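One chain is shown next in structure tokens, namely the form predicted on its own.
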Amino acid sequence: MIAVLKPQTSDKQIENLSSWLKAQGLDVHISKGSTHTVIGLVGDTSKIDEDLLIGLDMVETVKRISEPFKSANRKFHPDDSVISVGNTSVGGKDFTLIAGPCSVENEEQVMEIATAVKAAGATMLRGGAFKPRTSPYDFQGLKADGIEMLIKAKKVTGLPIVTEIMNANHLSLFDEVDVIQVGARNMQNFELLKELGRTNKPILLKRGLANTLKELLMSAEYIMAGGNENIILCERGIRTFETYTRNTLDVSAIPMLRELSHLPVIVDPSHATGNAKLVKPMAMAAVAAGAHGLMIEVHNDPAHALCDGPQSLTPAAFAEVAMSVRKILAAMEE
């Protein structure tokens, strides 16, 4: 349930109404927009007399939300959420470029790539330290050592770092990580999501390869229910019957998620296609569709990458993509 308050409602009135609603055993979320304040109620709202609530002088309208995701719902939070990450932010009018290797392989590799992507316009550095691989015999990542290498690259370049978590027991290793990524395979690892809900770190939540948008938003709801509202949604392609690409990028998910939710939406065209040649056109399509950012895999030697070389761009190719993205953004502002 949400209550939309009249524009002239004072802070004291909002505080009194909020206190009364909390006394009814409900969680109260207050969202102050440019013209109206929205109070979102989570819990057993059946005990609330809707007629009594709408009869209050300060209340303009009362609506019940039919969707199971509440905190992630745009009805709860009409304005776009903007997630602060180090010296940058994700969402709103900001555009985010996250780039880096699929896997951290060694310190020299990370430093070289971090320096190159920053020069091309990247605002965050991604890199895999813990790697979920289909085969147990494939490279599993450098784990804690990989995170340390990312932290060193952060100190040198100033780029906030993004890396994937596999197990809640590893959380202590992520103290200096700026954004914790939940990969597609863990999108519905609800125990992990609950633990991340108890942190205050930004979470980059990837859509599962066979999950609906509703399921993605319900996973975000798990994190938000724990108190952490710093969530970035990521569309990374879904599995279809097509065999020429690794996955199928669901471009329609971008405007749909923006309609359903206030959370920022970014796109990973690297995993969506699995083909470096397709990254640029898919990145451009994502920007045109309204994505708040991109996450792109970049490697200084893709042919010898320990993970996902075929979908990784060279630093030079990434610079071309970044330039094309800026042109599209400029054209959309005209």
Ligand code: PEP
Second form
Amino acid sequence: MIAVLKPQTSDKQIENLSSWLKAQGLDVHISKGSTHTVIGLVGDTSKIDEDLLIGLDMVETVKRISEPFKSANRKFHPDDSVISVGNTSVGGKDFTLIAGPCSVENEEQVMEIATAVKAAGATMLRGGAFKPRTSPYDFQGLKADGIEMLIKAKKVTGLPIVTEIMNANHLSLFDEVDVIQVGARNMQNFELLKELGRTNKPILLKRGLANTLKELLMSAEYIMAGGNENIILCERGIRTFETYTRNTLDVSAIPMLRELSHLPVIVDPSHATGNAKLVKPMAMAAVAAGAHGLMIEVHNDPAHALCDGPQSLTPAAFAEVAMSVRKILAAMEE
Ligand code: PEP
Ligand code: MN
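I would like to compare: after the form predicted on its own, may I see the structure of the form predicted together with the named molecule?
Next comes the full complex, and the chain you just saw is listed first.
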């Protein structure tokens, strides 16, 4: 349920109303927009007397939210959420460019790539340390050592770092990680989501291989229900019958998610296509469709990458993509 307050409502009135609603056992979310304040209520709202609420002087309208996702719902929070990450932020007017290797392989590799992507305009460095591979015989990542290498690259370049978690027991290794990624395969690992809800770390939540947008938003809701509202949604392609591409990028997910939710939406054209040649056109399409950012795999030697070489861009190709993206962003501002 949401209550939209009249523009002149004072902070004291908002505080009194919020305490009264909390006393009814509800979670209260206050979102102050440019003109109106919206009070979002989560929990058993059947106890609330709607007529009483609407009868209050300060209340303009009261609406029940029919969607099962509440905290992630744009109706709860009409303005875009902006998530602070180190020296940068994700969402709103800021454009986020995350780049780096699929997997951290060694210190020289990650340092070389980090320096190159920063020079090309990346705002964050990615790199997998715990890798969810289809085969148990494939490279599984450098684990804690990989995270240490990312932290060194962050110290040298100043870029905040993004890396994937696969097990909540590893959380203590992520203290200096700026954004924790939940990969497609773990989007519905509800115990992991609940654990991440108890942290205050920004979470990059990737859409599952065969999940609907509603399911993605419900997974975000799991994290938010625990108190962590710092969530970045990521469209990374879904399974379809097409085999020429690794997945099918759902470009329509971008405006749809932006309409349904206030959370930032970024796009991963690398895993969406599985093909380096397709990364640039899909990156441009994503930006034109309203993505708040991109996450792109970059390798200094794609032919010898331990993971996802065929979809990895060289630093030079990444610089070209970054340039084209800037042109599209500038054109969209006009
Ligand atoms: C990744 O980003 O490293 C990754 C494994 O992607 P996804 O979870 O989207 O497959
Ligand atoms: Mn990868």
